[in-house]
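Next up: a single chain in C-alpha cells, the form predicted on its own.
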Amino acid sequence: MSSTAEAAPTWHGILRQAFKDQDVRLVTYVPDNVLRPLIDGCHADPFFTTFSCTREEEAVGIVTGACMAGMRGVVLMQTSGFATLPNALASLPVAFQVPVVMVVSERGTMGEFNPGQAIVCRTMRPILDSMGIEHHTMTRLDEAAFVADRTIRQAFATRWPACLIISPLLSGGRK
C-alpha cells in the first residue's frame, strides 16, 4: 500500500470541507457526542473559529449576529436541543432573513431508547417546514457532499436560514 493513500472520506470530514468552500469560519455548537468527530476537526484547523455554547439559541444568536456583520457561520447541535429554538428561529433568522446554517445530529429514530427524543425527531422537520427552512436530510457518504454544499450555498445566495439534519444511517448514531 503507497504512503500517499488517502484516507477514505468521512461525513464530518465532507460537512468540514463544505463549510471551507462556502467560506464558513464561524463554529457555534452545543456539544454532541455523535457531531464530536466534526467538532474536534473544526476546533484543530485554524480556518475556524470554534466554541461551545450553553444553550442552541445563544448558539443561533451568535451566529446570527456575526452573519450580520458579514462573517458566516454554523450551529452545530443534537437533535433534543433543537426543541428549544423555535422562537429563536421565527424572531431573528427567519424574520430578518438571516442564513444561519444548522447541522443537526438525529437522535430519536432507528431504535432510539429515549421517548424525548422521539417526540423532538417527529417535530422537528414539520417546524422547519413551518418556518420555510430549507432542510435536508443526509443519509448517504455519496451524497453528503453535494447535500451540504447545495444547501449551504443556497442559504447564503437567498439569505434564509437551512438545516442539515446527519441521520445515524450516515454519523453510526449514538453508540
The other form holds:
Amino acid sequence: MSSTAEAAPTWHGILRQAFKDQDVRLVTYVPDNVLRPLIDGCHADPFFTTFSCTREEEAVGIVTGACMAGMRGVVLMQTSGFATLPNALASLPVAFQVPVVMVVSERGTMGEFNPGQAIVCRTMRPILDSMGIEHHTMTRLDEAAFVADRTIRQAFATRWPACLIISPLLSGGRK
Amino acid sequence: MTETTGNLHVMNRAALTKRLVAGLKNREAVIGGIGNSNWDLWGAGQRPENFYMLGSMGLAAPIAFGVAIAQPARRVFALEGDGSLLMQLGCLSTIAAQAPKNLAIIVWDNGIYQITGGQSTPAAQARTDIVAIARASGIASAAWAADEAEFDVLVARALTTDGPHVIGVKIDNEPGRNQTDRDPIRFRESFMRAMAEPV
Ligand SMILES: Cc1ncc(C[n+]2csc(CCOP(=O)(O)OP(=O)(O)O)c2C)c(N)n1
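Can you return the structure of this protein in the form predicted in complex with the partner chain rather than the form predicted on its own?
Entire complex below, previous chain first.
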C-alpha cells in the first residue's frame, strides 16, 4: 500500500507496516541509534502518535494506560533500557494482562565494544522468560514481516506483553 | 490557587478523595497510585472508571496520560503520592511536551513514604517544592491547594479548562483507610469495559 511496499524492503519499514496492520498507533520510545530509521519513520507518518519518554518504565505505563482505553501502543528501546523494566512489567502489564508490545534493539552482542552493554544484554532473555513474555529475535529480512506480524497479533489475541528483539544481524548494529 | 508552600492547610487524603470522586459526573477516569492513594480511592466508593495499580510505584501519572491520549474526550485524573512522583519526575516533562488537555495529576504530599514506615522523603528534607517542579517542567497550570475550598476550585478548573493540570495538596500522615482487593484481572476488565463506554 505505501511506498515502503514498493521500495526495497527494510526491517524498519516492515516493522512500521506490522504496527499499522495491527492498528498499533501509539509509538513511545527512549532513543537508540539503531532504531533511528524506525523512530524517524514513525514520526514522519501521521498514522502514528510518536514521542520520546524519559524512562522506559514511563513508556510502559503510558502504553498500558492507552491500551486499556482502546489505543494500541508499542515501546521502542535498547537493551540497557529493557534492563530497567522488570518491576514495571511484572506489576503492571503482566499482572494485569495488558498487551504492551516492546521492540528492543539488541546491543551487547556480535562485536560489542562496551563491556557494560555486553553484561546487560545477557540479562534480557532470562528476564523475559521468567515472566513468560514471548520474545522473538529478528535476524533475517525475509522472515521479518512474518515474525513481527504474528508476534504482535498474538500479543493482542492472548492479552499478554510481547517483545521483538532486533538483532544486529538484521539491523547491521551500531556502526 | 496558591503558588508557594508558605501558608498551606494540612488536609486529609481520604476526605479529599471523597470530595473529588463526589464531583465526577462524566465517567472521568481516575488512576490511583501505589498503596494509600489507591486505598483511599477504593474507600471513596468503587467505580469502574477507577484503576487500582499494584507495585508499579510512580506510574499513576504515566498510566493516566496514556488513557488521556487514547480518549481525548474523557477527563482523566492521576492520584499520586509525593514519594511516587519523585521516582518518575521525568514524566512531568513528557506530559508537558505532549500537553494533553484532559489530564490532571493530584499529588498527595505528606513528605513521607507513609506506607513503608513513614521515612521522610529527600524532597521534604530539602524543602523541594513539587508544584514548582511541575511548573518548571512546563506545566503552567500547576498550583497548591491552600485549603479544601481551593481544592474544590482547582478540581473544577481541571474538569472545565484545558490542561494538563497539577494540583498539589499537603496532607497529614494518616494511612489509607480501606485496602483494595488485589485482583488485577478483574480491575483491568472492569476498567476496560468502562473505558469502552462513551463519555
Ligand atoms: C520501584 C519500587 N520501589 C519501592 C517500592 C516500595 N514502596 C511501596 S510504596 C512506597 C512508598 C510510597 O510513598 P508515597 O508515594 O509518598 O505514598 P505514601 O505511602 O506516603 O502515601 C515504597 C517505597 C515499590 N513498590 N516499588
